[in-house]
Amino acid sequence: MWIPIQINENSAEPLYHQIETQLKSLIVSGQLEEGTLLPSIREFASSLNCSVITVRRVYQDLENEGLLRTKQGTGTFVANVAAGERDEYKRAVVQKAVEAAVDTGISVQYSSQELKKLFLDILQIKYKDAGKRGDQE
(Lines of atoms letter the chains of each structure in order from A and count residues from 1; the text may use other names and numbers.)
(Lines give C-alpha, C1' and ligand atoms only; values in the text may rest on other atoms or scores of the structure.)
Protein backbone atom coordinates (compact mmCIF):
# COMPACT_ATOMS: atom_id res chain seq x y z
CA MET A 1 0.00 0.00 0.00
CA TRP A 2 1.29 3.43 -0.93
CA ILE A 3 0.97 6.11 1.76
CA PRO A 4 1.29 9.77 0.67
CA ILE A 5 4.13 10.94 2.91
CA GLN A 6 6.29 13.82 1.70
CA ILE A 7 9.78 14.09 3.18
CA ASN A 8 11.74 17.32 3.08
CA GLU A 9 15.39 16.41 3.45
CA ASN A 10 16.28 20.11 3.77
CA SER A 11 14.02 20.59 6.79
CA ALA A 12 15.44 21.04 10.27
CA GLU A 13 12.60 18.82 11.51
CA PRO A 14 13.83 15.26 12.17
CA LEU A 15 12.85 12.69 9.55
CA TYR A 16 10.95 10.46 12.00
CA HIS A 17 8.92 13.49 13.14
CA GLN A 18 7.99 14.43 9.56
CA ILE A 19 6.79 10.87 8.92
CA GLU A 20 5.02 10.55 12.27
CA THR A 21 3.19 13.87 11.93
CA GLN A 22 1.96 13.12 8.42
CA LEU A 23 0.96 9.53 9.20
CA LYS A 24 -0.87 10.70 12.32
CA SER A 25 -2.74 13.31 10.27
CA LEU A 26 -3.78 10.69 7.70
CA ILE A 27 -5.12 8.46 10.49
CA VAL A 28 -6.89 11.14 12.50
CA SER A 29 -8.44 12.76 9.42
CA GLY A 30 -9.88 9.39 8.41
CA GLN A 31 -7.91 9.17 5.17
CA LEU A 32 -6.47 5.94 6.54
CA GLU A 33 -9.45 4.08 7.96
CA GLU A 34 -9.61 1.78 10.95
CA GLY A 35 -8.31 -1.66 10.07
CA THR A 36 -6.14 -0.49 7.18
CA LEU A 37 -3.05 -2.68 6.93
CA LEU A 38 0.09 -0.53 6.77
CA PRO A 39 3.20 -1.58 4.85
CA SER A 40 5.74 -3.61 6.76
CA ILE A 41 8.49 -1.60 8.43
CA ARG A 42 10.96 -2.69 5.74
CA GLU A 43 8.60 -1.87 2.86
CA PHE A 44 7.73 1.54 4.27
CA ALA A 45 11.38 2.39 4.98
CA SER A 46 12.31 1.36 1.45
CA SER A 47 9.55 3.46 -0.14
CA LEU A 48 10.61 6.49 1.93
CA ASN A 49 14.35 5.87 1.41
CA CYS A 50 14.98 5.94 5.12
CA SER A 51 16.15 3.65 7.87
CA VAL A 52 14.12 0.73 9.20
CA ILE A 53 14.88 2.11 12.68
CA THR A 54 13.15 5.39 11.76
CA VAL A 55 9.95 3.67 10.63
CA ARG A 56 10.02 1.30 13.61
CA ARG A 57 10.16 4.35 15.92
CA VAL A 58 7.21 5.98 14.12
CA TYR A 59 5.12 2.81 14.34
CA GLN A 60 5.98 2.34 18.02
CA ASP A 61 5.18 5.97 18.90
CA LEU A 62 1.82 5.81 17.12
CA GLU A 63 1.04 2.46 18.69
CA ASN A 64 1.80 3.95 22.13
CA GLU A 65 -0.65 6.76 21.31
CA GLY A 66 -3.30 4.20 20.41
CA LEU A 67 -3.41 5.08 16.71
CA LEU A 68 -1.87 1.82 15.47
CA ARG A 69 -2.05 -1.78 16.63
CA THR A 70 0.33 -4.57 15.71
CA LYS A 71 -0.60 -8.23 15.46
CA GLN A 72 2.42 -10.51 15.56
CA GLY A 73 2.79 -12.30 12.24
CA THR A 74 -0.02 -10.31 10.62
CA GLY A 75 1.14 -6.70 10.50
CA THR A 76 0.43 -3.20 11.70
CA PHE A 77 -3.10 -1.80 11.38
CA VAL A 78 -4.81 1.54 11.91
CA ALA A 79 -6.62 1.45 15.25
CA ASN A 80 -10.05 2.87 16.02
CA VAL A 81 -9.85 6.62 16.65
CA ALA A 82 -12.81 8.12 18.49
CA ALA A 83 -14.49 11.20 17.03
CA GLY A 84 -13.52 13.25 20.10
CA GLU A 85 -9.86 12.38 19.61
CA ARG A 86 -10.08 13.35 15.94
CA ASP A 87 -11.58 16.73 16.80
CA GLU A 88 -9.00 17.35 19.53
CA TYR A 89 -6.11 16.51 17.21
CA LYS A 90 -7.42 18.67 14.36
CA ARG A 91 -7.88 21.61 16.71
CA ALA A 92 -4.40 21.20 18.20
CA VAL A 93 -2.74 21.09 14.77
CA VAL A 94 -4.57 24.15 13.49
CA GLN A 95 -4.02 26.05 16.74
CA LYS A 96 -0.28 25.40 16.58
CA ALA A 97 -0.12 26.71 13.01
CA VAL A 98 -2.16 29.83 13.81
CA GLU A 99 -0.02 30.54 16.88
CA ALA A 100 3.12 30.27 14.72
CA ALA A 101 1.60 32.72 12.22
CA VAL A 102 0.72 35.18 14.99
CA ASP A 103 4.21 34.86 16.47
CA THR A 104 5.66 35.64 13.04
CA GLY A 105 3.37 38.66 12.69
CA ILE A 106 4.43 39.95 16.10
CA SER A 107 8.11 39.44 15.28
CA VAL A 108 7.82 41.64 12.18
CA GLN A 109 5.65 44.17 14.04
CA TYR A 110 2.47 43.44 12.10
CA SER A 111 -0.52 44.92 13.93
CA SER A 112 -3.34 42.67 15.08
CA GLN A 113 -5.68 44.41 12.62
CA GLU A 114 -3.26 43.86 9.71
CA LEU A 115 -2.87 40.23 10.70
CA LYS A 116 -6.62 39.75 11.05
CA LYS A 117 -7.27 41.25 7.59
CA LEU A 118 -4.53 39.12 6.04
CA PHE A 119 -5.88 36.00 7.73
CA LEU A 120 -9.44 36.65 6.53
CA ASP A 121 -8.24 37.37 2.98
CA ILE A 122 -6.24 34.14 2.87
CA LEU A 123 -9.09 32.19 4.46
CA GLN A 124 -11.50 33.39 1.78
CA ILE A 125 -9.09 32.57 -1.06
CA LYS A 126 -8.12 29.13 0.25
CA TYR A 127 -11.64 27.96 0.97
CA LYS A 128 -12.82 29.25 -2.40
CA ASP A 129 -9.95 27.38 -4.11
CA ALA A 130 -10.78 24.23 -2.16
CA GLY A 131 -14.42 24.45 -3.23
CA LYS A 132 -15.56 24.80 0.36
CA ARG A 133 -17.68 27.39 2.01
CA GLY A 134 -15.50 29.67 4.10
CA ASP A 135 -18.37 31.73 5.43
CA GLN A 136 -19.74 29.14 7.85
CA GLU A 137 -19.65 30.27 11.44
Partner chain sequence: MMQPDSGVAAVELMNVVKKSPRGQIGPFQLKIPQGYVVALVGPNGSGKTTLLNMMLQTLIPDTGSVRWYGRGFEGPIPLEIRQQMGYVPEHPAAEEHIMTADQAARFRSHWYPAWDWQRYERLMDRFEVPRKEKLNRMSKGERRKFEIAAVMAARPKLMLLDEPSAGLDPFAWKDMIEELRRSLDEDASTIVLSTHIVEEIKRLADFVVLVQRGELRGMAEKDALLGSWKEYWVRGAEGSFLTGMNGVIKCEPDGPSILRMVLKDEAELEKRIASSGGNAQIIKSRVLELEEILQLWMQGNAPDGLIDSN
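Having looked at the form predicted alone, could you now put up the form predicted in complex with its partner chain?
No partner chains or extra molecules come along with it, only the chain itself.
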Protein backbone atom coordinates (compact mmCIF):
# COMPACT_ATOMS: atom_id res chain seq x y z
CA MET A 1 0.00 0.00 0.00
CA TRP A 2 1.31 3.42 -0.92
CA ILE A 3 1.42 6.04 1.81
CA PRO A 4 1.55 9.65 0.61
CA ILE A 5 4.54 10.96 2.51
CA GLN A 6 6.71 13.68 1.07
CA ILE A 7 10.25 13.96 2.32
CA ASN A 8 12.14 17.19 2.06
CA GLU A 9 15.81 16.26 1.95
CA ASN A 10 16.84 19.85 2.46
CA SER A 11 14.78 20.42 5.54
CA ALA A 12 16.53 20.87 8.85
CA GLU A 13 13.88 18.66 10.41
CA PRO A 14 15.26 15.14 11.03
CA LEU A 15 14.01 12.49 8.64
CA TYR A 16 12.28 10.36 11.25
CA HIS A 17 10.46 13.42 12.52
CA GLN A 18 9.21 14.36 9.05
CA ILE A 19 7.91 10.85 8.49
CA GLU A 20 6.39 10.58 11.95
CA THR A 21 4.56 13.90 11.75
CA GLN A 22 3.10 13.13 8.34
CA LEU A 23 2.11 9.56 9.14
CA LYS A 24 0.52 10.72 12.35
CA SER A 25 -1.53 13.36 10.59
CA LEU A 26 -2.67 10.79 7.99
CA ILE A 27 -3.92 8.57 10.79
CA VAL A 28 -5.44 11.25 12.98
CA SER A 29 -7.20 12.95 10.08
CA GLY A 30 -8.72 9.60 9.15
CA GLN A 31 -7.06 9.43 5.71
CA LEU A 32 -5.64 6.13 6.86
CA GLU A 33 -8.56 4.21 8.32
CA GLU A 34 -8.56 1.94 11.30
CA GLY A 35 -7.30 -1.53 10.43
CA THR A 36 -5.23 -0.39 7.42
CA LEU A 37 -2.19 -2.64 7.07
CA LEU A 38 0.94 -0.53 6.74
CA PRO A 39 3.87 -1.61 4.54
CA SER A 40 6.58 -3.75 6.12
CA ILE A 41 9.41 -1.77 7.64
CA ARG A 42 11.75 -2.68 4.79
CA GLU A 43 9.19 -1.90 2.11
CA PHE A 44 8.34 1.47 3.62
CA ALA A 45 12.02 2.33 4.05
CA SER A 46 12.66 1.47 0.40
CA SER A 47 9.84 3.63 -0.85
CA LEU A 48 11.07 6.57 1.22
CA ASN A 49 14.76 5.94 0.50
CA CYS A 50 15.52 5.94 4.17
CA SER A 51 16.91 3.29 6.48
CA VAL A 52 14.84 0.65 8.24
CA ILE A 53 16.11 2.05 11.51
CA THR A 54 14.23 5.28 10.88
CA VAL A 55 10.98 3.55 9.94
CA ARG A 56 11.22 1.21 12.92
CA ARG A 57 11.63 4.20 15.21
CA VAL A 58 8.54 5.86 13.71
CA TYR A 59 6.44 2.70 14.03
CA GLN A 60 7.56 2.26 17.62
CA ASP A 61 6.81 5.86 18.57
CA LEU A 62 3.32 5.75 17.05
CA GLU A 63 2.66 2.39 18.66
CA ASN A 64 3.56 3.87 22.02
CA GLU A 65 1.12 6.68 21.33
CA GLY A 66 -1.58 4.14 20.56
CA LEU A 67 -1.97 5.10 16.90
CA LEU A 68 -0.54 1.84 15.54
CA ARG A 69 -0.60 -1.72 16.73
CA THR A 70 1.62 -4.59 15.66
CA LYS A 71 0.41 -8.15 15.39
CA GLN A 72 3.23 -10.66 15.57
CA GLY A 73 3.78 -12.17 12.18
CA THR A 74 1.07 -10.19 10.40
CA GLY A 75 2.28 -6.65 10.42
CA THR A 76 1.56 -3.16 11.63
CA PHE A 77 -1.99 -1.78 11.51
CA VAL A 78 -3.64 1.56 12.11
CA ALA A 79 -5.26 1.42 15.53
CA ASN A 80 -8.66 2.68 16.51
CA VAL A 81 -8.58 6.40 17.14
CA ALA A 82 -11.68 7.34 19.14
CA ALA A 83 -13.59 10.41 17.96
CA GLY A 84 -12.81 12.30 21.16
CA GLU A 85 -9.18 11.34 20.88
CA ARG A 86 -9.15 12.39 17.25
CA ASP A 87 -10.45 15.85 18.16
CA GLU A 88 -7.88 16.06 20.92
CA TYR A 89 -5.07 15.13 18.50
CA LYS A 90 -6.27 17.60 15.91
CA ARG A 91 -6.36 20.33 18.49
CA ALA A 92 -2.88 19.44 19.74
CA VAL A 93 -1.43 19.43 16.22
CA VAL A 94 -3.00 22.75 15.31
CA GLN A 95 -2.07 24.29 18.64
CA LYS A 96 1.55 23.33 18.16
CA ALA A 97 1.60 24.88 14.69
CA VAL A 98 0.00 28.10 15.91
CA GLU A 99 2.44 28.28 18.80
CA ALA A 100 5.34 27.94 16.39
CA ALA A 101 3.91 30.73 14.25
CA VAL A 102 3.54 32.98 17.29
CA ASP A 103 7.10 32.18 18.35
CA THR A 104 8.30 33.27 14.94
CA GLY A 105 6.36 36.50 15.37
CA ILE A 106 7.93 37.13 18.75
CA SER A 107 11.42 36.38 17.43
CA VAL A 108 11.07 39.16 14.82
CA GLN A 109 9.48 41.46 17.42
CA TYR A 110 6.04 41.52 15.91
CA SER A 111 3.46 43.08 18.20
CA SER A 112 0.47 41.01 19.20
CA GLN A 113 -1.75 43.48 17.31
CA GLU A 114 0.23 43.03 14.10
CA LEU A 115 0.19 39.29 14.53
CA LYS A 116 -3.53 39.19 15.12
CA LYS A 117 -4.20 41.26 12.02
CA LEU A 118 -1.94 39.08 9.89
CA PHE A 119 -3.54 35.95 11.27
CA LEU A 120 -7.05 37.15 10.44
CA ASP A 121 -5.97 38.20 6.92
CA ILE A 122 -4.44 34.82 6.23
CA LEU A 123 -7.46 33.11 7.70
CA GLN A 124 -9.74 34.92 5.31
CA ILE A 125 -7.62 34.17 2.23
CA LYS A 126 -7.02 30.53 3.09
CA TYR A 127 -10.59 29.68 3.98
CA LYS A 128 -11.84 31.41 0.83
CA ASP A 129 -9.47 29.20 -1.18
CA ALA A 130 -10.53 26.13 0.70
CA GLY A 131 -14.17 27.02 0.04
CA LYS A 132 -13.50 27.37 -3.69
CA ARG A 133 -11.77 24.02 -3.85
CA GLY A 134 -14.73 22.48 -2.05
CA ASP A 135 -17.14 23.88 -4.65
CA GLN A 136 -15.21 22.44 -7.56
CA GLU A 137 -15.17 18.90 -6.20
